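Coming up is one lone chain in structure tokens, specifically the form predicted on its own.
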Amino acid sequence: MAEHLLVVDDLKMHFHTRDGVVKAVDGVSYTLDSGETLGVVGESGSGKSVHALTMMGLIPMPPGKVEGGDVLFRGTSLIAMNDDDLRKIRGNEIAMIFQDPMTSLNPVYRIGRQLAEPLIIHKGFSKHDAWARAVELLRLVGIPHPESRVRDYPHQFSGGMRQRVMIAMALACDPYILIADEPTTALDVTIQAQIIELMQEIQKRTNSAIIMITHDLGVVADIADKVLVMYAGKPAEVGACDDVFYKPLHPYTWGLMDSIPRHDILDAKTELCPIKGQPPSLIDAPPGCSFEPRCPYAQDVCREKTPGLREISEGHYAACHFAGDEGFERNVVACAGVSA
């Protein structure tokens, strides 16, 4: 069997604070191959971004500490790498698009300089060649008049254009993996669609793998091959996109699905069905299943024993004691009076 491009194996990133140990990422596992897109979803604070920053070596240590697990990129451990070796990969073979392009771009440097820098550092380009490549990258991501815009500063770009610049910067060195952390946040729906379409076009052209971190299940349904659902730092469900969306196994995934407005089953007189309660503290997590206090299906075993991630069907995993059991099925938008 061919080696996976990326293997995340039981990764655990904890933060040691005055109040206690924050288990921000606690046992995440998945694989990713070239040309695949993984969608990572879950509520704020579920560990989505922290798991990606851990892979990139961007978590300050201390207070962070990798308490277990590993991340293998092309067979080599990223966790065991020293800083110098990791810098050769970061921004070169693995690149990341951050949530807020305005804070990710240096406001006092021209866009061209910021695009040229990784090419000079990682690829050995001359300043002239790197600048010419910067113009090509801006053209690639659909920015008009790139020959002149390359000399502009970040504040001279709109939010959507800045996000395109961030994508261009991430793609400068033709990375094997592109990590997109909420790339469409705060953009209007038209620009969101353009950004997603751009990323798909570039993926087809380069055969790169994409890790899409987002709250938007619609985006995930549109572009992802596989989905990782995270809750309280742990994987709740992992599987092929169609399996997770059409045959979800975990009550938390059911809750996420039922929180989405559905024109096909809801009308103006019905209400949305949010997940009741709040995520647990990652310092003092409850015993048993972390979703138990909010789960309408919880039983005694859920309060006493932590469920492990189990393969319920081929390639489809869930961390629920009852996942796959006969009769344990989702009641679609039950609070709106609609059942499956």
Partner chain sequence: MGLVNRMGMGDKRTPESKIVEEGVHDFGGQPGGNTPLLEEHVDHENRTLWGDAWYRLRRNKLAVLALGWILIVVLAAITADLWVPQSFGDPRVINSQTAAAQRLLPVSSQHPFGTDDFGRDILGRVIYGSRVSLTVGIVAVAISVIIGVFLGAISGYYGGWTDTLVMRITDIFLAFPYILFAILILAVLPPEVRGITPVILAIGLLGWPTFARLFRGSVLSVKENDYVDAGRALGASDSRLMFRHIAPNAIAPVVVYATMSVGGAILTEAALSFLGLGIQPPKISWGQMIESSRGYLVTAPLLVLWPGLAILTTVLAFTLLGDGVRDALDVKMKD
Contents of the next structure:
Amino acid sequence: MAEHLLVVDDLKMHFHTRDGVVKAVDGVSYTLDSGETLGVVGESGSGKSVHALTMMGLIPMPPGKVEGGDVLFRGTSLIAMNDDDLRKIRGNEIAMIFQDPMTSLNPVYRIGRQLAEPLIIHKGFSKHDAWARAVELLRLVGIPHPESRVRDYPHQFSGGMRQRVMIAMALACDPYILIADEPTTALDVTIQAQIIELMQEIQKRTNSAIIMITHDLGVVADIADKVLVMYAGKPAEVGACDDVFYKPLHPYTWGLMDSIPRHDILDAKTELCPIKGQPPSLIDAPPGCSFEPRCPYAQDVCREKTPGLREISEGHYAACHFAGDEGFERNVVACAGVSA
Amino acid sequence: MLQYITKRIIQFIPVFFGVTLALFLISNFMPGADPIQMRFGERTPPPEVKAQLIQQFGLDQPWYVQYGKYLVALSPVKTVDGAVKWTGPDLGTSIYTGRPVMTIFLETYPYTIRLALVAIMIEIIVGIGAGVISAVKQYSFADVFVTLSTSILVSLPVFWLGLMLQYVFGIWLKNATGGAFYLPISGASSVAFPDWVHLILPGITLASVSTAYAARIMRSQLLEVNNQDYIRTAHAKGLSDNGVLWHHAMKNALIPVVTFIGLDLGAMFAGAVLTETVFNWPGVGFTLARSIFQRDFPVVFGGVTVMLFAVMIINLLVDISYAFLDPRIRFGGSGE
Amino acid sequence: MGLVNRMGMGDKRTPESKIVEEGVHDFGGQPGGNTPLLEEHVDHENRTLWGDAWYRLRRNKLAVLALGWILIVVLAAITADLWVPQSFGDPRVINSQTAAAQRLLPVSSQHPFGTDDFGRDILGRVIYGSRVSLTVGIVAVAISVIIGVFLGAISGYYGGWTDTLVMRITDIFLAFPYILFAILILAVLPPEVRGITPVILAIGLLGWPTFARLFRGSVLSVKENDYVDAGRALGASDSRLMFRHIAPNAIAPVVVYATMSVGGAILTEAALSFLGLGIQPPKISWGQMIESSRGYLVTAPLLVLWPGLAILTTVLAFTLLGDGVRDALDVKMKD
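Show the form predicted in complex with the partner chain, please, the one above being the form predicted on its own.
All chains and molecules follow, beginning with the one already shown.
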């Protein structure tokens, strides 16, 4: 078996708070190769962002603590690595783009200085060379007049332009992996499409891997090769993009699909059907499937036993007791019953 | 920028008239001792001398005439013998001592400025230092210590702190070391000590409350900035913790601290009445407080006028430095 | 760009921005969704804003301690007549027969804080002095709050020239050191008129601009909320909107700042009395006690120490209580 670029193996990140232990990430596993895009979807608080921040060593510890599992990047464990070595990887070999471009750039420094910074730290560029490279990077991400804009401050850019700057900053050192944490959520719909297009274009050019964290299934469908669906800190379903979208196995995935407007099914009868209820508290979770209280298909066994991730078909995993069972299918009546 | 400065100066005009007019009204309509009498203490001045002084200081005229004369005198450009000349502002003459008010303040201001600069230095070094340590090591012993001691400092009566310092360093220490070692507790100079030693206790006293505030603002700003997204971005870029702190966090967190310290400097230039009174420090605050008791109105108005201008200039400088520190203000409107 | 007066200059009781606690919130939560990581108040979500704040305040040990100390001081001040003269001799009068013999006694069981230069019990005097401090602190702040909230409300609600006028007046007040203003006002009064009433008026009348600004800011931000528009659309009158919809939501920062300001007013009263402009003997105030015992700093420093400690602990209690109320109400004090 060829070595994967990134192997996440049963990763667990727990927060020790006064109110108890919060199992923010509780056993996430997947692999990622160069040129691949992994879409990570889930509701707020499902642990999708925390798992990425854990890999990057950006979770303050305490209160955070890695309770188990490992992350192997090019064969080396990021979890066991000391801070200094990890810092050499951050922004260099693994780079990250954040959700809100309005607040993710330092307001008191020029764009050029912020773009130059990773080059100076990681690649030993001189200040002059780094600024020159910053202009190129801005051009690469499609910012007009990069020669003059490089001297501007963040507040002089629009939201979409700032996200382009963030992408340019992440690309500065030609990273192996680009982690994008909800990169389009804070942007207008038209700008969203442009940013996604830009990321795809850049991936083609650099063959880097992308981890796209989002709650927008549309974005995932557009860009991802693989999909990881997370619920309450645990993986609910993992598989190739087509499998997860066309043959979803987990009731939570079904719920997600039903709760978004679909333009591919132009059936007037298909109504939107939100998942009822709220995600559970992650503190002192009772045994059993964490989706059970909201699951229309729940049985007694779901309350008693926590389902593990099982391979249902090749490369397609789900954490549900009934996934893949004969006759266990998405049920439109169940949805109607909820909305009634 | 120039436009902005002009705007600030225009805004100063109603403040100036508001304060000076209010003072004129208060001093004219409030009952109180006769300022001429104050000059003679317990003695009764001969009536013709008194009448002459009243006329000399224009105290027999209605308040608006007095106010008009004050404004005319203040103007640095006057018509002398039909020609317009630069004469410099005139603040009048002290009733109590008969000396020009301008001279009195030119003598006392250096003392106030010296004390203010010492206090500001303490504020910058100790205040910012304690705030940074406290924020970086949040919840540590040092943090708890800084938080508690700043709470106590802002609750202290400044004059009482001054008295306590006088007792400990000037009296108790002198007794304990048999007179070998102690600090001066009064005045700005003496035979026994070099002048700078006289600054220590008043400097600490004047700095105390502001230092505590500077530390608290520094701490809370740094903690708030540390939660900002761009700090996470800086970490994600691979900067070291120190790099993030000194390059990304400090520059943002310092903006409100610099504003506070600047405004505080303005307030100190207006004279530290309590500190200067406790330590008999011959600065403007002390002079002004004494003149108020002597009902020496020309000195009071002159002092207030000088202070108003001093405060305005400092505030303007603070604003300019603020714009220098924060590009969002320097370049106006934002993309949001 | 109101940069200059963002902090009241002479009045050093600058509100600080709320300390943002570091924690998992910032990593687990996504904007737009509620954070299920730390559902702290699930069990009492039906409480009102104030009920919830009271619940949180009670869990803050320092604030409870501060509140306890304030209650003790208030109780001692109210009940002083019933037990102080009986226990330590009446500290308000000079007993000419015993004055010489009782003069400057050290700390003892009979006089826990010792006696002063006229043979009066210092603990008793400190207790009587608390009456002035508390009265000045509370009444002066009440005056500031009433004026400030009223002017801030009309300023924020109506905007336009009303707003400009009120804000320019606050500029005038805030452009100049507070304590100097108070000194000027009190100094022109003849000594026989000086006393608690002028002090209260001076502090109260000078303290309102910060409240006006604070409340104006709250009103402006609350006014933007949809429910105010909804009320207007339903035909609610100006006063109804103001008192029923806007004020209750805009008052929290005022409550926080008022609590802290009581300590500030006590300090100002002490300073004015120390300068001889405030409470005049034989009336007792802590600042005036310090002033009159300044001359004994070399021989009897305890005379200066006790009233100062009384000021310190009481003001500290109001400061800590203010911090607690701020955290409990979750107010960000920035402007």
